[in-house]
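In the form predicted on its own, a lone chain appears below as structure tokens.
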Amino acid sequence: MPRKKAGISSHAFRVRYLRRSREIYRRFLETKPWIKQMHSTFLGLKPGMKIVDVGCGTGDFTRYLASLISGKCAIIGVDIRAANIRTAEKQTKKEGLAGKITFRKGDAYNIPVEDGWADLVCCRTLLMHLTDPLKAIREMSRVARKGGTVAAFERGRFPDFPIYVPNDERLTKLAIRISESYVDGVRKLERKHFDIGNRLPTIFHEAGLRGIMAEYQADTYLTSDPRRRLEDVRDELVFYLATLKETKNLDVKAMLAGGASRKNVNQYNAWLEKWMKNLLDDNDKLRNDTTFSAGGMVLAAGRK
């Protein structure tokens, strides 16, 4: 069950990977068109809508929300990352989208768009990794015309976060107990929240925001699925594993100060590495293993 890492070492290694993701992302969506749906519905997605999103990156969600609408939009993708905004203008561009959508260089703290000029202002895993993510909701909601909405989509916690090792309840156990310790970590030493999703709605509360609501979307994980096809399935584990490889000392560090003992986190180390690489040496085990995990997303959205 293969963790959401903070960062990797190697930049040209994760870039591929990153190109190579939206591909899999997409064949993804399509195994499940009811996300879909969600999104639309939830977003009130509608032609004619002036859209920004912030934290793009280099506008993979972007396009996605050009995508769903049928019709002319203007959305305007911010990134604080010039070589992110040079990436998405050259994908947006190569997609026929460009005439939907722009990108503009700036951060979460100090949005380049001017007041009340959205009817959705919108951001997809950026506040994870922000110290100050009220600041950044509030300034969302600066953008955002008067009955505008303001939502985002990040990684929540969960009590009974699914997690199954076959025939193993010891290492079933140990794995949810290290996955939350990483959390746990990663708020001590950077002051930031991985399982921001469910402080969502207190968030936008906080900001002033009205109309709060939100949802839940699942995100499973099974090697087996034969929905999804093997090399996309390999690829992701060659990623995983790369990653693991390369941040293992980063990850150690915020799981002892989340609460882990170093030997329980060196028996998960041991066994996920493992793990992994007997699946990628053998296509006929990876499409027969029955491990299990899942999480997912919190959706929410206020109206301002």
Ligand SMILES: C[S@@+](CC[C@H](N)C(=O)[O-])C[C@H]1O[C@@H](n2cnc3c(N)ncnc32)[C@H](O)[C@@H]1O
Given for the second form:
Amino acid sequence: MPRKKAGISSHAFRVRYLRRSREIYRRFLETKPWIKQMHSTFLGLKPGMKIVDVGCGTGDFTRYLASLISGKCAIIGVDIRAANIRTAEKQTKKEGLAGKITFRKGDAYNIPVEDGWADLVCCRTLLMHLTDPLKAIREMSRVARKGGTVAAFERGRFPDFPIYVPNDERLTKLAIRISESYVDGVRKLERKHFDIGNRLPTIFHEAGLRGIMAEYQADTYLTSDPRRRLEDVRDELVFYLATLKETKNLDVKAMLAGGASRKNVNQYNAWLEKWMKNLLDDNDKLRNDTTFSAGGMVLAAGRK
Ligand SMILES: C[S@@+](CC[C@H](N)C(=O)[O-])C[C@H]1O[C@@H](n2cnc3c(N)ncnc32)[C@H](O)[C@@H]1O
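Okay, that was the form predicted on its own. Show me the form predicted in complex with this ligand next.
Once more the chain from above appears, this time first in line as the rest of the complex follows.
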């Protein structure tokens, strides 16, 4: 299920997961070319641009941005973890993009780039992990030139239904309630807003940005979708199942803190585990299952 996981403990598993999920997500996007078009238009990407990607991690989004610009550009990826920067540099060289992208270790609250350098300063799934997102947006704005753009891609929470369990209204409602409790619980326990997307226009405005725009991109999950390779869908389920086992205790703690009852949490987790195992046991079932879920990403941008 497309729920953001807090952490995966086994290093080997994590490395394999990250490498494979990068490849899976890239292919997922290839089935939807309009998303690249949307990102490129929304961010106003053009040859010659100077860009900073804050909280770049291992550089997936940074390289994705470079791939959307034909011709020259200068992109700086910044992340607080030195290990991420090393992996990002290695992968970027491997993909032949080192001429367009460089990386620096640094903090979103103190970005190691001079005032007004960039045409575009952006981040993807960074603000949801920060306890003071407004401070980070102000700092991103400092790095943007006058008239430049600050943009963020973050998960949101919208009143549409994130999941449909075929012909089971009770379970559908339970899954929706549990996912809301999880987001509320993470906010209570860790002061992180996993639904920060909804607040982005407000935060941008508070940071002094103007001409604020917002879009909503929904990623959909349907194991029967023939546009996706069977092995990609299977691998995704294997990873979800493994992360569910590894993070179950932490997730349950958040769900309970967010107001779900233990009985409901147990019911939901038991269903989720059984559903994934059943599909992994039988490819025919997997390719005919119509459990449908979606995860939304808000894109917001404002001008300095
Ligand atoms: C969910 S990952 C997103 C990575 C990347 N933006 C992407 O979309 O693939 C969040 C990243 O933010 C980084 N991060 C967390 N706190 C940070 C901070 N204060 N300053 C800079 N980076 C930070 C983490 O190290 C991690 O790489």
